[in-house]
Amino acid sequence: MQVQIAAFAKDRGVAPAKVIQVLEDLGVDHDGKAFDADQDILDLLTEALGEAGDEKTLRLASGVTPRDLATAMGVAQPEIQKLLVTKMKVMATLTTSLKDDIAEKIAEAYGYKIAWGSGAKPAAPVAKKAVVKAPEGDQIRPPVVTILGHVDHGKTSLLDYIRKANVAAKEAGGITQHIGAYQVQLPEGTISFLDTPGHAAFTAMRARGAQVTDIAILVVAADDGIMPQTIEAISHVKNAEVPMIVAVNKVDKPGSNPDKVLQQLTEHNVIPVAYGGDVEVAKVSALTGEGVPDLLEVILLQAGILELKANPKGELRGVVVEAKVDKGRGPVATILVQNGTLKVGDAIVVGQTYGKIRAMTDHLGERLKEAGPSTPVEILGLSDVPMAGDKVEPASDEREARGIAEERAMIAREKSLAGPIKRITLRDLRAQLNSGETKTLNLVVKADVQGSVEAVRGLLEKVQNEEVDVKVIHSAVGPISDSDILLASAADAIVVGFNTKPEANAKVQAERAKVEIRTYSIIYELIEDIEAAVKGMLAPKFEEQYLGTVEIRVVFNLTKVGKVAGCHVTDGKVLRGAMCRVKRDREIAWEGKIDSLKNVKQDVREMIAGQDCGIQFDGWIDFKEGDVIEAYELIQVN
């Protein structure tokens, strides 16, 4: 009969490694997991184990690895790694050689002792899942990983190397179906990768309430180091509160300096393990594959610590990774299953769309009948193209799914007609604090130079208040960009610019997302505004809006009316009551208000480019021929 080594060892209160050692001493064949034996051999084995002593002792060689220990004790590998990280503060991959004292402490935690010697290490583990799945309830699921970083630092190359190395043997003619996500199968476990375009997509999904990523990989080129988009990606990951692993890429290139990258990371409060922090760093080459296995092991280590679980038999939950209209196939969506099991023929509601799954394929283009937690699949059968980040939910049939989707669409229309999205603003901060709506003021800070960024950030972080925590979630040099607005939208933050302006598209995006942008040229005005907002004493802020330019061509002295400027509107328009500045030889001669505006002898409200008019100013008569009037109005922006 066949006997399982782990079960045999457990029944007799000894380590599996001890059973294996005695089997080898007796000359009994085994495969590391089981052996064939009759009753005579079992009696002989039991007797030999008894003679070896009842004490749970492991006979191991120095330099043992976490994988060796896990096999020797019959313990799941992630458990050993979790113990190393949480109790002993040691970060190690499955193949890292441990110091003898560390190995002894691990063994002791499981009730074993180690007898060091030159004996053979435990038999190599057969590829298996770290945790045996129970028939029901939550089970360990694969981690979902997103790769982020600066453009040209090798995000796509790294993804391609991992995918090709893993599926090359399975692909037909090397053709892989791009579905925006794929899985990597390893002996130690499975990893699901989301192939997003970058941190913008990562945060856009978060802004829509879809937190799908378990671990973020930050790719930094060893020759370039930290770049502007790297800093943005760090801010996006930190704000999402997702564990980060840094992959220092291009270590094969001449002139690469991985140690410099580690030093730069600390400047952005990303502290590598080598510097006493908690961020794992893997040095890799997407070109040669160097270090990639180590990176994958670190991902599985982090996943083991997180104890990611889902119930394959539970209620279906999923999220849309990407979607499109495919000519000939109709709406196509890539779904990441988060809980439960998605099956062909299921009726589902996806955001404001619905359907019945007609077909389901994986990233290799292979047809699937069902997909469990953390599995990315491409589905056909939806009524329309959903949005990335839309949630996938079950329905009893297609009729019910349609009813739910149509009701959601109607509610969304009503909300859009009801009024703008409510976002945090400096002006309303005190009211929101009083109503308990917010306790943190998140800020995105942009400035013209690095010195200004550091100065503004330093002063803002000193703003103290018992009720509200002022938190700078991202700061960088340059104009206010789309990415800044996206981050502010996801984090319900206010964007603050010092000596810098928003890009045209960013301004449009901010208006659409109802994100407040405030720009300043004096640093203490910026700080005073934040302090005043926190105290609920912020005065309204106004911005100039240009109206037009007017030229004074003649000066009239009228008996009843007084001195009047005869003008011609050269650009835009001029309004009665508008603010203006009068320039003479390019210098400002006077600033004030237009008191009266006439056309011939009639009072008028406005005059436009190409028209002549008479203007009198509020309390000023020292104008001359040739003066130029710039008219503007003040618009309240808070």
Second form
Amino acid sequence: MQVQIAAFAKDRGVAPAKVIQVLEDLGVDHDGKAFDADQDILDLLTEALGEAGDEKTLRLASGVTPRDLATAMGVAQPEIQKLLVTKMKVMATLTTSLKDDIAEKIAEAYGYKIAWGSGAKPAAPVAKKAVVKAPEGDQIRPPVVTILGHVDHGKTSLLDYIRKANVAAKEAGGITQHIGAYQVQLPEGTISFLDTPGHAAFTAMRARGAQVTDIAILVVAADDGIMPQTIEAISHVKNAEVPMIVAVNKVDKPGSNPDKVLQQLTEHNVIPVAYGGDVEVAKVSALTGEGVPDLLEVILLQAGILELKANPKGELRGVVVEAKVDKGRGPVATILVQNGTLKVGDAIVVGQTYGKIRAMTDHLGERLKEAGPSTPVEILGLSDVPMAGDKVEPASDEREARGIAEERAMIAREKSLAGPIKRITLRDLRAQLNSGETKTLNLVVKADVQGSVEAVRGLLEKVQNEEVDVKVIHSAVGPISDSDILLASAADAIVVGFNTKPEANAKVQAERAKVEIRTYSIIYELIEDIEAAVKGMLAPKFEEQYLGTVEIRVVFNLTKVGKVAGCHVTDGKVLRGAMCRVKRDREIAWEGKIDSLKNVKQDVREMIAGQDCGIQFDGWIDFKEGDVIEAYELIQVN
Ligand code: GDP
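Now the other one: the form predicted together with guanosine-5'-diphosphate (GDP), given that the block above is the form predicted on its own.
Starting with the chain above, the whole complex follows.
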């Protein structure tokens, strides 16, 4: 039947524009004046008009997701999830279909009623944000979690407890294999844990370009509070921009003070939800298991908010978590699948190694034929042992895989011959700024006492200009450690020490990773250097390094070459091109460069103690028998 819009609107006491809006929402054809409708459509329209006028009624189809609800009410998605988990004890991701009564309860909490419709897409009364559909095939994947914290705060115990409580008990033998990662399956969802706690593993992976962790758990013992490695871990996690959950552990211990830990955390800019921030905290005991289910729940909640997705049918992507050579089995690697599905028989390239997967087992030692996203598996069949953090990529067959791996190995060799990896240095900062390579100067600051840490940090943060951001990514009391170097290499930072020195091992590591360390004992020199570097005006600083001592025993006058000093090396060595100071009667007769160095008539690069040689100087011939030459080199120290 033909219905006039104006009359229909008048009958129901609404504006004609409202009728048109509802007609469009329901997808009913109209020409602005009239529309065709049967009784069903009229009923639907009447119902919709009644509710559309009521801002507090949501018209939704059955099976809504938390995300639909959030959109319809104009509420932030995490809020809905939090409500679900904490108040209603319902574990759901953003795209899980909710039971109608649960959805109604949520709506009620925000003052809405739900009118369940037939499936016609509802008009959202508040927010009309488009729901972005995930690309075809993308599915929610389990979160990958790493546990960090100070030594002895219970990282290993917590990992063990979670594994035992959720994994081993289900197995007949209850024997789990250590493969570097494990997965727990809970009724509410699955979580993958990386089994090497601590920030060394976390940051080493990142330094190699692999970001594996989705969520970091910071363990802090309630009886000990925030300790140096806790602060380091906070810096590492913040720098990697990974969401953090705090597990206050050992709450079973008499004298433990979880609230003090929360207070301390705020001092390090980790603000718990209880203090108005956004960091979730779970109070747990790895000994008794108290609070551990809450922790797991919070992890799943956080994962839901992150909407971690991967496509099991997509291209294979993975990363090596751990690798070793096994006597009987050859190279063994634990791989975390990040996208796609890894199958037995697949040809893969893993960093500079390759192979065809011979066998695959999970953390229970069970044989698998395939593994999807976020699953850790141990694989056999690689040509060699890859490195943790190496990427796993597909190849069409073993031959192709081998070709790619070998080419990579060759390029890597050439690169290592070509010179050290390029890293940021204060001297090159200006050049790197000019070439657009960087805009930030990241610094790791270590100092002798807390007062100086604060002072240095405060002053450094004032050194800014419009081109450079000076950012202190970590600051702490103590010597410069391995962990500082690791963080600096992952974040391309420079380490500055004030009244403190690098530990021996850190020095070696820094040389290997080409991380610059600068130490100072005068605060304004430190600040001046950074200021100068930012302006691109840092003058090179040289230090003299003694090489050796040489005596002039005879002076030759040769027709073709001119005057030559016949010398004997009495200590150390002398190099062609080295700097030298010529002393005569305790006075310095000349200072300059050694131009030529000869052994009899042959040009040589170096002569050592006990050898005789002929020396000519760069632009000086007034040398005499008995002169003593002190040779040295100038080493650039910045
Ligand atoms: P990690 O160095 O952080 O891995 O710490 P561990 O897991 O090795 O734990 C250090 C010590 O603390 C061990 O002796 C554990 O038994 C003990 N411990 C760990 N968690 C708890 C806990 O929740 N309560 C108590 N009372 N002791 C714990």
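The structure displayed is predicted, hence computed values, not measured ones. Positions refer to the first chain, counted from 1. Just so we're on the same page, rigid core means the largest C-alpha set that superposes within 1.5 Å between forms.
When two forms of a protein are overlaid on their rigid core, residues whose CA moves 2 Å or more are considered shifted, and R553 is one of them between these two forms. After superposition on the rigid core, displacement of the C-alpha of E400 between these two forms stays below 2 Å.
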